[in-house]
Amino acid sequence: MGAPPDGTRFVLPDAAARRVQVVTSLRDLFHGWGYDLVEVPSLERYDPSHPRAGQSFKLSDRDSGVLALRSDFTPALAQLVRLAHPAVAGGAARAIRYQYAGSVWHAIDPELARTREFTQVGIELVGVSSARADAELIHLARESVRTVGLVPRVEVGNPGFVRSAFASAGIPLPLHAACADAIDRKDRSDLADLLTPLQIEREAQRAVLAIPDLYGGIETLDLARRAVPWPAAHRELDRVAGVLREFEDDSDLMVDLSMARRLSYYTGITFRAYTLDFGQPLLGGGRYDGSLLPAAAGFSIGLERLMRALTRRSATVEPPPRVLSLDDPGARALRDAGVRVVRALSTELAAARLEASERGIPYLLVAGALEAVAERGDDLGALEAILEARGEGPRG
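Sought structure, where only the one chain appears, the form predicted on its own:
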């Protein structure tokens, strides 16, 4: 059958085990904060207005309808809210907290080295819109990175600041997306090339050109007020300041007012989380009131990217099983105590010993007794105690 399709991958046992551990840790974190786990279909009805319609894998249904593989969890969760909580979907103020984990699929240009199938883990806080709600999500973004053992750095921005600056400067709407992209890439040269042909005042042009450099600590907000003088932009800065005031400890937070991606989708605070010595964001999200629901915000974690960051930090390998067994009741007792036990492929004692030796398994369990196949480990006594406590000691 050959290699899997471009952009997909097989996951071997060590990596699969680490992925499960990471997802479980994140689920436990979110559950502790009141986020309930939900599931949504992998198949959706194809919708040209879907935020990622251009990346959807389209499928033909038997009734001639067009389906699509899930390309983003957020629209699916919004549909779940509309079905399960119609009052909230209609604007009622009531907090709903959901968490999710699963695969998404993106159709890509096969000439580009990108992923087609990947795993997202995330949360959505629906039905409320406030600085306190935004701060909760940013706090959980930071804790998500900490939970898996990495050091977080969370960058907080507000695309509304960029949007208001464009309006105040008089930049034509058709150019907003291109200018926002240049700002998000912190490319002042590209931005200047877009602004130069426009008939806007020099001071307005200077203010917009200052935005890519508005990055740093909390003091960046004061710098922004001086560099971008318009009242509408200052109101958007007040939003950021209000969220940051919710934090007792803001040591891991940075302000990035050049964060301008998906300008038409995000309506409030946005954020991205990084870790040291890994240049790509581990997660991203923000507030999208009115885009899919009246009040909603959330973030998603790219599991594959997170695992790459973890691999850089530590290349630990899952240890082999401790016991190879020819004794099913004894194996059951050990597994109940959390010991990894593999069932021997042959009932012949010599073949079982050879199997244990080739797989690097230190002990063979035969008729309730543990036999050291290779060098005896320091846990033999503990394993024997488990068998004796469960009534699975050696049989005479």
Given for the second form:
Protein chains: 2
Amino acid sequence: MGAPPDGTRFVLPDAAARRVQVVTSLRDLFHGWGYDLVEVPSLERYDPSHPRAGQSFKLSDRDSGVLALRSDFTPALAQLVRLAHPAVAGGAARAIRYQYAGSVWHAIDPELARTREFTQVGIELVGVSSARADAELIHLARESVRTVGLVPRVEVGNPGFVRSAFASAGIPLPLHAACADAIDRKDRSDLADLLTPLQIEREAQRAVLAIPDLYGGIETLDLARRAVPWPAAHRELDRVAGVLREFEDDSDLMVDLSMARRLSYYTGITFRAYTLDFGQPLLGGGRYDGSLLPAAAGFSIGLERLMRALTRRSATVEPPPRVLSLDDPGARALRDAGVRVVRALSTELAAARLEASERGIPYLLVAGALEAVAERGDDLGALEAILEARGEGPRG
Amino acid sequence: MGAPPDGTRFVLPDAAARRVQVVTSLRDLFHGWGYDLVEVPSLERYDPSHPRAGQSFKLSDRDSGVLALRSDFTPALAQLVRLAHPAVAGGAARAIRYQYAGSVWHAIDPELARTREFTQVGIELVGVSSARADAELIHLARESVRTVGLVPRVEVGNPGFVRSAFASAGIPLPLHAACADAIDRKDRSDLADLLTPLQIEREAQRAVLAIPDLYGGIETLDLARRAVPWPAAHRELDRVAGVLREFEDDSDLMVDLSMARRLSYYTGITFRAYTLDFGQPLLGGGRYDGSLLPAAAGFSIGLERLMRALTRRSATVEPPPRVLSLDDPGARALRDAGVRVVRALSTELAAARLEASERGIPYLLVAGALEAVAERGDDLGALEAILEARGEGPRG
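Got the form predicted on its own; any chance of the form predicted in complex with a further copy of the same chain too?
Starting with the chain above, the whole complex follows.
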């Protein structure tokens, strides 16, 4: 029994307290907007058609069945909708708003991606497909970043635009994934190497090669209309424009038409949120109508990554308890007022003083009176007021 | 993709909201007493000496290693202490207080115990071994039940008493587990069947047969002193008496000297908490000095069982959102005041009214004014006051 398995880790008190704080802020935000918390099992029946089947940890079950550890929340939530709301799963238009938080596991090589146990927090808006629904999700993606104290930048794209451009340009289907990948990485030279050998008109080739640069403010949509001339592609740009029109305040929103990850999964708008000076996306999501449910969209926040972005900015470390107590009724009064009070484990005064000073606890509570032990805190008066008010309250 | 795997389940919004409420109350209680939240991995290296190795789900890792899903928090927390506090793991006397909450998995036959994915919430007090430390844990076990709104009954025992009686009576070691099991089940006839064939004095046999009945108030300790005459056993009774003496208020505490589960694991006081009209224990714990760490004790609450006990008493169901909104700034003001507001997915007034009434949302917010849709709630005035106060606040 030494270190934990590769790609897993212990979370010590300071970090765990910060994680709870962040998860709670996000839960409250989503709750305020009508998103109901649900829980789904960590164990699933192994399904080779699952979007992340190749990455999942497999387990043998007793009846020779194969189980998998949850590698993504979306398929499990879709299954929950099919069981709890069969009409919506069958196509009825009725908004269902769910939120979730929990672990996912990826059995991928830890040399490539060190973490194998992740925490995801996210929401799904199921049963409706409209620009207004997309805008609600993008707004909440932006608010998620703001609510934890970071400055957001939300990039909105539409893989349908890329897919449509490929079709109009006549790029053969087997090359779509490689071209989409080059575009998503904004790698023009890689994209050119893929396009050059093909029998494609120069005009069409130039249009596709323009896509990696279609990134910026809302004016990017107009640039795209000129650079990519096909009507089908313009209809996909209209979808992005329609969503952005829903925003009275479009600050911190960007257009990124080179967004082309998971081209066969996402069927509408996709988006990612970033923050200043932190290169990796904090969350990602989009619309996947027809992939798992007739109408559904959502996003998922990677908690570990969000915590790394937060650590660079601020360090709201959990303060140590304020009081070490040899007086149980006094401790109760302080705790009722929200003060953290540790019960002394020795009843000897000298030993208790040592316990407090070793742990950095500033006050010792003995027989109703507070004694400053280590540094003199600036809250002695406030704590004494709580103790003095005791006799007056209904507790008696 | 149908129902989830045997022994796992989805948790729908009402139940999930109640679970979060309970977990949060417990976390706040433990936090107030100085217990720091930590997190441990769900994936562990498989260890045949792990107390629950036989029950765990196993997984093959890529490098031919074997992993196991966490089946218990205590060994993982002991490992965390060994890594983060090697001096304490080596025997230094310094109190470390940890709390945790999360899933554990048992691969046992679901015919016998239907659930295979459980949630445990608990605390550990490591690095000290004293009656005062034991009393703190028992007090918090009692408070855990109270804080969720149930009436507790905490039963305190000492497996060392049973072990010592077996030794003094001359019961052969290979029979200890079976005898302890019969005593723990309070099954006198089974116990008699085990003892009768043995070459044991009638006096000693009578003493051991008395143990299943040593259950009740604090006077049980005196009854035990008379029924079980050996000095070594009396020293074990003194330990229980010492812990109970720590309580000024010993209401809801009981003595159960027949507590003899996991005899080779627990080395001191053990306890279980119950509530009225609910037969199964809500939590269990005790002292296991030397089993995983030199000095350690703790307890663990089974969240699913606690929720079943709570459902019998009360049903604090999550209310549906109060307002459906077509007015984003107004919705923001209400949410800032803690009101749950869903954004209407249609901007047509008639469709929004239908959306509200179908979802049981009492008010529609349009252009700064609230309109009663379904039943007329009794909080219209309060909500209107929030909206009216808007212009006056610093938000402008």
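Keep in mind the model is a prediction, meaning the values are calculated, not measured. Between two forms, the rigid core is the largest collection of C-alphas that superpose within 1.5 Å. Residue numbers count along the first chain shown, from 1.
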{"property": "L326 C-alpha moves between these two forms by 2 Å or more, core aligned", "result": "yes"}
{"property": "E348: CA movement between these two forms [superposed on rigid core, Å]", "result": "2.7"}
